[in-house]
Every structure is written in structure tokens, then in C-alpha cells.
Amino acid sequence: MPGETNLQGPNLAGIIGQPIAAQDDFDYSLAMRDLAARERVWSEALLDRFTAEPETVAPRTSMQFHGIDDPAERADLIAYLRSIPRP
């Protein structure tokens, strides 16, 4: 939900468009650091390709998601993330 905090990752309300480990309160990994230097964005199309494969997007990752096989939830996971609004 936008503007919840003490959460176990960033909030990912309105992240689709905007920086990539940017939340300025959460101490991002040096793979997602990494990723954000290559990558400026979040797009629909990364957070895909993200979502499907988080270790092939940002290698050495610490997440402990391992990606979503199903082209459809990954879809239906993107659309819900554009619904929320920016806090």
C-alpha cells in the first residue's frame, strides 16, 4: 500500500517509471545498485523480465524470489503495481 513502511523490501507502490533503487530509507543490495546503474527505470518491460528471472536481471541478487514461470501472473502482477498509486 502507498506510504506503508517497515516492510521487508521498498514499497513498490507507483514504481513502475521511476528509479531503480531510489527509496531513499532501505538499504539497497549492491546487485540491485548495479542493476540501477545499467538500467535507469523500472518499465513494464524490465519488471518482466525482473519478475521472471530476478538473478538472470540482477545477478548475485540476496532476494529470495526466484522468479514467476507463468507469462500471465507476471502480467497480471504488473497491472496490479501500475493500479497503485504514488504515495
Given for the second form:
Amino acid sequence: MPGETNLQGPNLAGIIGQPIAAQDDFDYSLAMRDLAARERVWSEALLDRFTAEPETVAPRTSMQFHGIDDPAERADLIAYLRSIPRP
Ligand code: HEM
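We have the form predicted alone; now please give the form predicted in complex with protoporphyrin IX containing FE.
Below: every chain and molecule of the assembly, starting with the one above.
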């Protein structure tokens, strides 16, 4: 839910276009902070690569999610993320 904290992962409401690893109330891994130094913001293209293979885009990320193979499924997911308003 927008504004909710203390989840298993960071809040993804309004994530597209937002800076990477930038929520004050979430303790990101070094992997995610390294990605932020390289890429700065969550573009749709980066989200597509990250949801395909999180470990490849952010090696040693603490996100326990192995990725989604099907490009159409990832496109649906990104469309869903686009639809959730920022808190
Ligand atoms: C479709 C499913 C998922 C998507 C689209 C997704 C997306 C993301 C994104 C974009 C970030 C970076 C957020 C930011 O920069 O603020 C992130 C981080 C994270 N997510 Fe996920 N996630 C998914 C599933 C999961 C699941 C299932 C878990 C755990 C049960 C999880 C746990 C985390 C954690 C712990 C982080 C921080 C990673 C780190 O600091 O290395 N995510 N996720």
C-alpha cells in the first residue's frame, strides 16, 4: 500500500523514474547502492532487466526473487507498477 513500511522489500508505489535505493526507511544492500551509483533511476528498461534477472543486474542483492522469464509477463508487471500512485 502507498506509505506502508516494514515490508519484506521496499515500497514500489511510483517506483518508475524514482532514484534507485532512495527510500529513507529501507536498509538497502551494498548491491543495491552500487546499482544506484551506476544507474541512478528506475527506468522501465532497467526494471525490465532487473525483474528478468535480479542477480545479474544487482549481483548479491538481498532480494530473494529469481526473476521472470516471460517478457510479456514482465511487461504486464511494469504496467501494473506504473498504475500504482506514489504515496
Ligand atoms: C514482481 C516482484 C518484484 C518486483 C517487481 C520487485 C522490484 C524491486 C525493486 C524495483 C527494488 C528496488 C527498490 C528501490 O530502489 O527502492 C527491489 C528491492 C528489493 N526487493 Fe523486490 N521486487 C519483487 C519481488 C520481491 C520479493 C518476492 C521480495 C522478498 C520476499 C523482494 C524483496 C526485496 C528486497 C529485500 C529489496 C532490497 C534489495 C537490496 O537492497 O539488495 N522483492 N525490488
